[in-house]
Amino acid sequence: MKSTDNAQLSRKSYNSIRVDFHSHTKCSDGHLTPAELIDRASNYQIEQFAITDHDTVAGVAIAEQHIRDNNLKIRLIPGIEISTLWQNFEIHVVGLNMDVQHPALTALIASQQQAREERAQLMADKLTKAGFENCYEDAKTLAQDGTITRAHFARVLHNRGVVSTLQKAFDKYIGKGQRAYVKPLWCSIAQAIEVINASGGYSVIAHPMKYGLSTKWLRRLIVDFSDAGGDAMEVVSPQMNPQQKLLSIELCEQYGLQASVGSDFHYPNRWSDLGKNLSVPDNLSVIWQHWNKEH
């Protein structure tokens, strides 16, 4: 058997494990604690998963010593979702398989919170002007000891009934050009990208179809990520149409990226539940290939 064929089977294996790469705990905008999104990703058969939240990794050693103490035989990545700012755009860029104790990680973990922290006072500062007040208390009250994002701001709204769903909390008050939107100080995704590689992870464009960006801005996103060292795309999330799917498959082989998956699961719900229709085409260059030929 030819060198290229043993290569396209191991792609394809690596292809099938059933993974997923990017969701959220209490620690920052999810609704499920470390040990009970491990239990629910254990429950559907994910084999590799990786806990991936805002600005934080504190998730991380909570999920790994439940698995320890229950002898679950998921593998859990160490990941992070950091967000960053590009061309006036908030973009989101997870870290997978990193040294989670790294001390340039420690350290952009530390200024992305100070940054997160002030935005939630200023948010807080709008949303009072506009009639609506002790928001910032009531956010700090739902993310308890976790990382305080605008998903707080909109679940308070829309437990007073200012607003009927989450979404219109964003398209009324929150999101950007609204009136209590404040813009985010966020890092580069260079910087993101070399603290990832510094602490030995692998970097990915989180969900590149939801910032709402035409195909010749979301080129220019790739080409930029790319030219500063990135490693990968999600090309796969449940919420995506068949279009988008295409259209990220594309791009990714187009661009020299490799493929990772993740459902960016918050809470249960039949849109984008744990491992929901993630599989990829057997010819793309998957992430997971990596941390899979070092164990």
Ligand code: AMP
Contents of the next structure:
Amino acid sequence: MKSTDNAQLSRKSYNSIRVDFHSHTKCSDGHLTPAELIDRASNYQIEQFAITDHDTVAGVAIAEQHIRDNNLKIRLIPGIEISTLWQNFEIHVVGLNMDVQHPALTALIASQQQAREERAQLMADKLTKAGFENCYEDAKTLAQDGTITRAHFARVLHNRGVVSTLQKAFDKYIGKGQRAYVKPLWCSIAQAIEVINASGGYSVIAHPMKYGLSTKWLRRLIVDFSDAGGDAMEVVSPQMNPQQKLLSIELCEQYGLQASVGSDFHYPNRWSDLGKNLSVPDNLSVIWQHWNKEH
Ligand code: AMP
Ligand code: MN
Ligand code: MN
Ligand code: MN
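Can you now output the form predicted in complex with ligand AMP? The one shown was the form predicted on its own.
So here's everything in the complex, that chain up top.
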């Protein structure tokens, strides 16, 4: 057998592993604990799985312990979703397979968490001016000791009956350009990639179709990400329509990035679940080939 046949074969077998490399727990804005999420993924027969909470890796060790204690077969890939600011857009960069205890990662997490605290307080000030008091305190209560996010503020406004859906909280108050929006002081894409690389991981553009970018801007993002040493992009997310899937697969191939996939699961709902509809075309090389080669 020729070596190209071998490469083709192994690529195919990597692509067909059941995986999900984007999910959230209570350590940020997910609704399940790390143990509950692992049980769900395990019940769905997912072979390789990443918890990628917003600007924290707190769930990783808890999940690993749960896997050990229960002798589960699932392989957990350490992960994170880092918020970055690029050209005034909030772009999310997923890091996979890093050393979660690496000092560079710990330092970046600390500064991102501080930026989140400051933004949360400023956002609460703006909400107070809009007539809604103590949103910071209520959001903190929901977040407990996890990362505080706008999703928590959205839940506060929803629980109080201010908005009828979580989405409306973003559309009316805390989304970009709305009256309680605060521009966050996130790190740059280059900084996120540098730290992910320093801690031995791989970097991925999260859900590229969720930023509302035109194709022209999407190309710019991919070029900048790639120039900064980025590795991959999520080519399939459950929320993408067929045209978006085609476009992201085409761009991934065109710019020579590797492919990753993830559900971006936050809580059980009607539209998506762990590991569903995440298959990748065989012509793309997948990011998980790296850790499947390692022994
Ligand atoms: P943050 O990282 O604090 O800005 O919070 C963003 C999180 O809010 C996202 O990860 C989503 O889970 C959630 N979210 C829900 N709807 C929206 C929306 N329209 N825009 C941005 N974030 C949203
Ligand atoms: Mn989220
Ligand atoms: Mn995201
Ligand atoms: Mn996410």
